[in-house]
Each structure stands twice: as C-alpha cells, then as structure tokens.
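Below, in structure tokens: the form predicted on its own, a single chain.
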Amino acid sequence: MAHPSQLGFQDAASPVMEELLHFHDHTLMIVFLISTLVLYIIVAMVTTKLTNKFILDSQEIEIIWTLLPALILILIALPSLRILYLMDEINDPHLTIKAMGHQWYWSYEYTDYEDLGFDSYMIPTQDLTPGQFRLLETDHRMVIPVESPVRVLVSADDVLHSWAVPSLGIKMDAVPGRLNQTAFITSRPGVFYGQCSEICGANHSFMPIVVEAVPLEHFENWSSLMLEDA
C-alpha cells in the first residue's frame, strides 16, 4: 500500500501493474530527455552572440523536427498499445467475482459458488484494532487465490462508482445497468487496498476495497467456512 510522503506508484502485485510501471519509467525518461533538449536550446539561443538575419528557411532542420517527434510518438505508442491489449485479455479465469457498488459500500458475489456472497462495509475508526488502517479496512475482504486468473464483473446498483486497486493495476467503472469486466493475477500473497474512484455522493470517501490474496488451500478453507455460515 502507499506510504506517507510517497511520490511513486505502489509496489506492483500483478503482472499488468509491473508492465505499467515499466511503461511509466520508459515514458518518463523520454519526457526527461525532451525537456533537457528544449532547455538546452533555449539557453543556447538566449546566451549566444552569433546571429544571422539572412537565414529564411532550412530544409534539413524542418526534416529533423518533423521526423524526430514522429519517432518519439512511435516509441511511446507501441508499448502503450501492447499494455492496453494485455489489460483487456481474459483467458480462462479460475474464479469469477461480481462486485456491485452501492451508496456507500461494495457487495461481492462469487458466481462459481451457489450461495457465496456478502456486503463489505468500511470499519469505523472507533472500531479499528491496532495495525488496521483508517478509512481502508472493511468488515469482509474479497479473498482470492494467489497466482490464479480472476475475473471481476463490475456494476452498480444506484449511481456511478469505480472499483480500483492501484497495486493490482485495476480501475473499472461501475455503471448502473451495465456489466463491465476486468481480470488480474496476483503474483504474491498479501492484502491490497483500494477505494471507490468515482465521486458517488456524500460518503464517497468511505467505501474502501480490500483484496486478500491467499494460497489456494487457505482460499478453499475460507470458502467452505463462508458457505457453512450462509
């Protein structure tokens, strides 16, 4: 999760987020090089004592400043399109979960099970135990098996919401009457926090998302207990 005064992204917990981090570093380096070049040209033009008032055009310079930006855009566009298609790719998910946004909580339904679903509310500050995070903890976590493809169907019951978990590289809009889908694989066990990322009313800030990735054996035990309690 994020730390105080953190400037960069959260640590990646999925292959897609790792690709996004690499693309961010790649693009940032290109922006840094362009900014350095522009700054150098500005300083050189301001400080130079050399002038030539008879220069009206230069085909060589025009070719360079036409081809160079085109090449830079290609270097940015190709990896961007690759990641875009990777994010939309869903191959044989092992588990499908339906996440429904409400004012102001999330409900989850494990569609591969006959009767496994629950509501997930934020834990009030006064009920937190030591070690829990304010405005991020929920009474029920979305538990998933680690290193397994998971598909999430996202919708809303009332107004627009957005199901977002930064460390997994996921942000999917929850639209009433529409079913959006996304998929991810967690590369390591852990607890990953997110929040509704679409302004949805007075308590928009109080509907967190908690995804807990556990080994398959632990997930099976958890699902059995949830089905017994249902």
Second form
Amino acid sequence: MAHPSQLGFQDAASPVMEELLHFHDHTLMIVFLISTLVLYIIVAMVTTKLTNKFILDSQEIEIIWTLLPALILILIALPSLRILYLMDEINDPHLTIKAMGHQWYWSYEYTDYEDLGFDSYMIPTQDLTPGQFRLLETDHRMVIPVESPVRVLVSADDVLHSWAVPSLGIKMDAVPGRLNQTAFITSRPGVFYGQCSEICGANHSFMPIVVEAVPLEHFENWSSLMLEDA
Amino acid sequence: MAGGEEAAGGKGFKLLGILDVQRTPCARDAILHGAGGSVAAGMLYFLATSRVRRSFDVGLAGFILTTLGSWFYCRINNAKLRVQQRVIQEGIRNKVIYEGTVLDPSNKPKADARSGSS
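Return the structure block for the form predicted together with the partner chain; the form predicted on its own was the one displayed.
Expanding to the full complex; the earlier chain stays at the top.
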C-alpha cells in the first residue's frame, strides 16, 4: 500500500507493473535531461550579451531541433507500445474471478469450480484493530493463489466504478451491463490494496479493494472455509 | 506502512525535484558519470580554445551525452540480468515440479525404466 506523503509508485507485485516502473524510470530520465537543457538555455538567454537575437536564422539548428525531438519521441514510444501490447496478453488463466461494483462495496464470485461469492465491505475506522489501515481494510479479501495467472471480469450493478490495484498495475472500469476483462500474475505473496477509481456517489472513497496472494494450498483451504460458511 | 520511505534506506534525493537518484536503478551512476563527463568536456574545450561561454555549452552537451550513454548501458545490462533471473526462476520452479518424472530434463533414459509411474 502507499505510505504517508508518498509521491512515487508503490513496489511492483506483478511483472506488468515491474515493466511499467522501468518504463517510468526511462521516461523520467529523458524528462530530466530535457528539463536540464531548457533550464540551461533559459539561463544562457538571460545572461547573453548578444543584442541582435531575433532576426537570425540557421538551417542547421532548425534541422537539429526538428530531428532530435522526433528521435526522443521514438525512444519513448517504442517501449511504451511494447508494454501496451504486453498488458493485453491473456495467457491461459488458472482462475477467473468476477468483481462486481456496487454502491458502495465490491462483490467477488469464484464460479470456476463451486459457486463461491461474497461481498467486500470497508471496515469502518472505529472497528479497526491495531495495525490495520484506515479506509483500506475490508471484511473479506479477494484471495488468489500466488504466481498463477488470474483473470478478473469487472462489471457493476448500478453506476460506474473502477477496480484498481496500483501495485499490480491494474485499473479496469466497472460499467453496468458490460464485462471488462483484465488479467495478472502476482510475483510474490502479500496483501495488495486499491481503491475505487471512478466517482460513484457519496461513499466512493470508502469501497476499497484488497487482494491477498497466498500459496495454492492456503488458497484451497480458504476457499473450502468460505464455501462452508456460505 | 508509516515510515516506509525511511525504512527503505533514507529519504530519496530528487534532482530538479523529479528524479529520485537514490531509488531509481542506474540513476545515481548515470548522473555521476554525466557530471564527470561534463567537467572533462568543458575543461578540455576551455583549455583548447579559452572560450568560457562555449565551454559551458560543451560541458552541458557532455553531461547530456555521458548521462544518456551511461544510463542506457546500465539499463540494458540490468534488463539482461532480469531476463536471466526469470529464466533461472522458471528453471528452479520447473525442476521442483518435474523432478523424478519423465519430463525432468536432467533424467537420463534408463534401460529398465518403470512403466506407469506418475
């Protein structure tokens, strides 16, 4: 999850998010160098002793400052497109989960083998136990097996919502009457937090998402327990 | 995770307020190489021509080119290491899964292989 006053991305928990982090570093370095160049040019222009600056021309510099930005954009676009298509790959998911957005909670359905479904409400602040995170914890987590490809079908029951988990690099709109598909693999076990990312009413900020990645046997035990309780 | 930023090894130092050189892989080395390249290029140009302003321009160009070169060299090496790491992880995972079965790549074919084994 994010920590207080965090500006950067959260640590990646999926291969796609790792790629996004690397791409962000690459692009940010380019932005930093361009900013340095612009800052230098501003200082140089302010401190120059030249008086006849505005009726000059130079074909060489015109060519440079046309080709160089084009080259920079290509350097940014190629990895960007690579990741874009990488994110669209769906490689034989082991598990399909339906995430339905409601006002104001999420419900999850695991219907591959048995009919398992449950709602996931935010735990109110006054009911939190020490160590739990305010506005992020839920009564039931979406539990998945670690390092297994998982497909999530996102939809909504009433208004627009959006199912987002930043550390997995996922955000998918939940549209009533529409099924949106996304898939991911968690690289490591852990608990990953997200929040509804489409304005959906008074409690839009209070319908978080919690994904818990556990080893397969723990996932099987959890699903058996949940089926018994249902 | 309050204080996670401190726990990760000190607060990040952001150049121009945007580039976190402490936490971005290869950034610190690239900037240091760039600074060295900038000073070297600027000094050499000044020693050759005694032109102060143009030396600063050459220094900036040296900074940008050296930083970019160091950055891409380091990132490409890191990318190769990551690919190797993934191959090794996959191999370890497959070894655990396939060890002792007919799919084990380290199995040598035996003349008296048992049939029907799982």
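Computed from a predicted model, the values in this text were never measured in an experiment. Definition used throughout: the rigid core is the maximal C-alpha set that superposes within 1.5 Å between two forms. Numbering follows the first chain given and starts at 1.
Chemist: Taking the rigid core as reference, does the Cα of Ile55 move 2 Å or more between the two forms?
Modeler: Yes, the C-alpha position differs by at least 2 Å between the two forms.
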